[in-house]
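Heads up, the chain below is alone and in the form predicted on its own; it's given as structure tokens.
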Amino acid sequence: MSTAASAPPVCVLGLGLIGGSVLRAAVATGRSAWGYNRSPQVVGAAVADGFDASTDLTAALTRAADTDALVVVAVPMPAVDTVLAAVAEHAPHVALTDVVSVKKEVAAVVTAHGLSARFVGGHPMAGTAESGWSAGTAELFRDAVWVVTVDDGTDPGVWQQVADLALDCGSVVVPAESGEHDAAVARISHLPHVLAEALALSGAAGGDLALGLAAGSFRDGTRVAATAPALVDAMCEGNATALLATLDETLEVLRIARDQLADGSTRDLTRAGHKARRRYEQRERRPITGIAPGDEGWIERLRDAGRRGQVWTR
């Protein structure tokens, strides 16, 4: 883990349940971290749980340029500009992260804002059905995966102070590509939510029996439409394009489902999903050795570990 006096100050932008998580999982590995959020309320309840927390952005950006903090960028992708605008005028040479859901679209506004040499991209692949500051926990991020961007012309030094990060917060790092990011998170992300929410659609058009009747398959199967709407919006719009290809791709599989149903079978597709749900079981996390930061071909290589399921670890 990293020391306090080793590793650099954070400075949170957004004080959500993942962006109020960050403020906490870092304030209990000892480092320097304040936040921002343009909310007095939330950011009443985050001074009062005893963290730094204001509503000045440009006093929150200030200081971390003056003390070359690690900035987060933790806002829904709908405000990322303007943060980003902010970015650039009181702090445009801090090195800069996010943990927004998607990644192409966030590197096409650092890159429109002049950031793009110290911004290596963030994704914590954690979260709850509720949202907000109260809903937030240091132990969100533990032993979950963080993916770390390594896109051409990532700076290395960045990319390590990212990924300490998110090993201080517990997490195991997945080096990934934005663009692969953005279609791998369309499967397994946003396409869950997208059928949570139509799934839950189903259970209230059978009435009061249906739901009266309903218990673990659909109470699991229904957990992320929990999560405010404006959240699921800003992800799935903001991913649009991989996650229409991965919907028309999962409709054409209950298309086939609905053939072989009307002639008596749901064989394929029970016996399909099994395996598949049995593969995701047994993975391995196994650790990516033999790459440091700056080598020779480092961010292929990692591409191609991240690719494979490898992971990044102390």
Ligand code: NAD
Given for the second form:
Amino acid sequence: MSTAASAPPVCVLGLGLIGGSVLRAAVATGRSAWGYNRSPQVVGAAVADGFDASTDLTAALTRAADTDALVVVAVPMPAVDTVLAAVAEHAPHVALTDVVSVKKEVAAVVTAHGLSARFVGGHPMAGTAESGWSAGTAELFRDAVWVVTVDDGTDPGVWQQVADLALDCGSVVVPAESGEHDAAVARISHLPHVLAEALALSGAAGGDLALGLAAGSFRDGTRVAATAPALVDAMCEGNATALLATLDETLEVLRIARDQLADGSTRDLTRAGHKARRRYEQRERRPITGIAPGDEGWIERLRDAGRRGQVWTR
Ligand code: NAD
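To test you: the structure above is the form predicted on its own. What is the structure of the form predicted together with nicotinamide-adenine-dinucleotide (NAD)?
Below is the entire complex, every chain and molecule, led by the chain shown above.
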């Protein structure tokens, strides 16, 4: 178990909303932590805020290799290949994780760079519609869920390090296999983005009168459509297979609802939707107990616990 100063240092690659928040949260718990960003403006802002940041990726990674730091890849999916190429060149043996919203695609790129032995994927289920360093806070991950992957061959020591970072940031950990993570987030994150974009379009098509009448349901239903489009593209396109499956399922739900409405009733949709929402509201975060990383069968047992909605806590 980490708490703070005795835990490994943290090197964050990409100081946007998520990476900048990881850097702040790691420092707030007393960890040694530094970051890299390609933009001098972002690095200047981070340094002005009192953080250790640089535009020199090689130096950041060499320092990580020298100090056995945990390296956190916090760039959008299209930039992951470039960043991992640098990791493979300058710090090929470090403990490595990421925060990218899709997990199978990242794992494939990690493997292509020969970095899978000490890689454990991560995905903090926290964010806002803002982006960039200035949008980050040390509190962003407080009480959030942070997925830590349990794929075949996962190194238990690195898994513990990544889970400790998530816990240090104030989150609880849900263990999941990468493919199962991608199928789950297609439903609860990527599909909501697609539906929010479609709903925003529907409101705009109603012109100024419709938008002028819009209140809570429109605001809440379209909130994530305010996200930078390129970030949404990276999430949805990077998880296309799982997203297409859940989108087809939802189109079928809408088609049936449409036919039933044409016959005069929304009853089936509203009863089923209300029940499903209640299930979400009543879910419990029961702690995972009796499993330690490295125990016999720990990978399958943690996956099972994650499937049951259980969480890894301190
Ligand atoms: P952001 O736009 O706030 O920050 C992205 C950072 O990556 C910036 O610092 C940018 O300079 C850097 N970057 C972009 N292209 C780069 C390149 N080619 N080389 C080097 N650096 C590059 O985005 P964010 O919201 O912090 O997202 C970062 C990651 O976190 C993404 O992979 C995203 O999927 C994931 N994520 C986002 C959210 C969210 O709600 N925003 C939630 C969980 C995970």
